[in-house]
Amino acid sequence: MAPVLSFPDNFLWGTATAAHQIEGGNTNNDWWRFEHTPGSGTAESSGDACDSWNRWNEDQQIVSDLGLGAYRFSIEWSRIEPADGEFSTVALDHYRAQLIAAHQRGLKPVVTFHHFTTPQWLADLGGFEYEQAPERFGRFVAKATEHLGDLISMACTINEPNIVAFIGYRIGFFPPGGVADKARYDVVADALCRAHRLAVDALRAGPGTFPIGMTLSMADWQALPGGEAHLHEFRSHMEDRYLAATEGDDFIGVQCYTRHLVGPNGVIEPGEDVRRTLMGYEFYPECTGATVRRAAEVTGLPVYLTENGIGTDNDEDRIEYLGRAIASAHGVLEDGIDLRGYFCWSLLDNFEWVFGYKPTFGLVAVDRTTFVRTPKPSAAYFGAIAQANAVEV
């Protein structure tokens, strides 16, 4: 008989989405403009996405039907503040209705305030290179919290600030694009860390009492002989500068998908014989245990796995990945690390940024024409784990 790994009674199981990836029609942010800029490299427009602006009730019902305890989603800044200092009560009420419905379904709503998208008006001022951008973000968070805070169960300030800064300003696959400038990257990285701290203050000053944290993209960095110095360098600028900004937070959200091998000449790309996902990552579910351990060690904070999953068109691979990843996460509990929850990315097959709709991360398939949702076998598999609060190895 296969061993069964049980989780603590209060362990939180959930799934996650992001507004721009599922809502559709988010035409007022920097990503929409980037998608429609010739030469940006974006495969296709987000367009109507999964039409979740209108079908959010159906999405929540799927989460509930799977037996999960939480749903993580983001609120779209450019809808709530469509112009500098101008706030939309209609948009805030729209998200408030989602929060009310989540509670009615017994789901804990986990709200992300910035998931990769910035309003076009702020992008026109220079985005997070604009000196007052952190204050503008803090003002937005304060206004949103005033309207929504009494219904929030957990808050994530900024989703993967390291990816926003690095991919946008060192690689150019994110807005503003076409940039390979370390000085500008440093400015944006520092601004995002300051924005996080201002957001924490705004959240704590508003109504409601709930845990607050940042979510960070992390990887299992592994040094081969001679690669130790490079590993320290990569991890320092991709993780540690942001982890340092979490002091005083209630948790750290870890988001991981793979590992990176580092040799004497830097990061080693996976060879042709290495099993890969649709994103080109190495298929390596055990990244969960390593990244949670490191986040806990560096910050001393409780940890949630706020994103983990796989882009694949083979659902059997997704089931294998999730089982191994969750088993790896369980290992940190045995070591006494305070891991409090696991969120599968993603609920839906959605817009995967520069890659368009090709990489499918969803537990649920979405017809690109009719928007009909069809849960995959992996959805039932993950739901069964959550309901049992245990995974069979």
Second form
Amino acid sequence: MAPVLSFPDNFLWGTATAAHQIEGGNTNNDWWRFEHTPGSGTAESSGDACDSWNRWNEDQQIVSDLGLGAYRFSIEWSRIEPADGEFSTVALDHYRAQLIAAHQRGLKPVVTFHHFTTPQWLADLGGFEYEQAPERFGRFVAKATEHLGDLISMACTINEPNIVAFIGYRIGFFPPGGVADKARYDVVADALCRAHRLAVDALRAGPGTFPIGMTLSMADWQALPGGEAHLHEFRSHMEDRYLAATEGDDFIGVQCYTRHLVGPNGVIEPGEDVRRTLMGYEFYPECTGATVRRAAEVTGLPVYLTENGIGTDNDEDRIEYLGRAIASAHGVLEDGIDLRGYFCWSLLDNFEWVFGYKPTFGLVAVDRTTFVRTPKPSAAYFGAIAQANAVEV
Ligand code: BGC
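If the one shown is the form predicted on its own, what is the structure of the form predicted in complex with beta-D-glucopyranose (BGC)?
Full assembly next; the chain just shown is listed first.
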């Protein structure tokens, strides 16, 4: 019989989504504008996405049927605050209904307050380059918490601030499409860290008492001979400056998908012979163990894997990836690291940002015309792991 790796009691198993990627019709944020800007490189409009604005109940039921304990989703700032200082009770009530329903199903709702999208009114003021942007975010979080906090089980302030800043100001595939702009990158990175701190304060003011943290995109950086200096440099600007902003938080959310090999000339792109995912990067599920270990060592905080998964059109590859990633995560427990949960990205095949709907990360397929949801074999596989609280290797 294959060895079985058991997880501690209360280990939290969940799946994750983000508002703009699944709700549809989010026409009032910077991403919608970017999708419709000629030359932005976005493959297609997010459009109706998965119509989860209307079908969220069905989504939650799937999570519950899989036997998971938690559902991580984001609330859309541009719907809740469609204009500067103007708040929508209807939008807040919409999310309140989701929180109530999650509890009725025995699911812990994990709420993300910023998952890549910024309202157009704030983008017009300069986005996170606008000097008051962190205060604006803090005000939004305070307002949303007033309305929702009593029902929140866990809060993620900002999803991957490092990706928002890096891809938006140095690579150009995220709004506002800045390329190689180190000065603006630094401004935005610092602003996002400050926004995170203000959000933590707003969340702590309640109502409700729940763990609060940031989620960070991390990779298993591995140096080849001569690559150590570059590795140190990449990690410090992609990870460490953000990890430093988590002091005093309740947890750190690690999100990882692959590894990066670093040689004397920088990051080495995977060659033709390397097994890759639909995202172009290496198929490397074992990134979970190394990233969780590092996040725990650097911050001293409890860790949740708030995202991990694979964009693939071969569901057997997804099953292999998840099994190996979860086994690798288990390895850190044996070293006494306080890993408390694992969230699979993603529940649904959804809008994968600049790549449109092509890279499919979902445990559940979504018909692009009828929006019918069809769980894949990997959904049952992942659900069985969660229910057994154990993975077979
Ligand atoms: C993001 C998700 C994205 C996923 C897969 C993460 O960086 O939080 O929004 O879909 O990676 O690329």
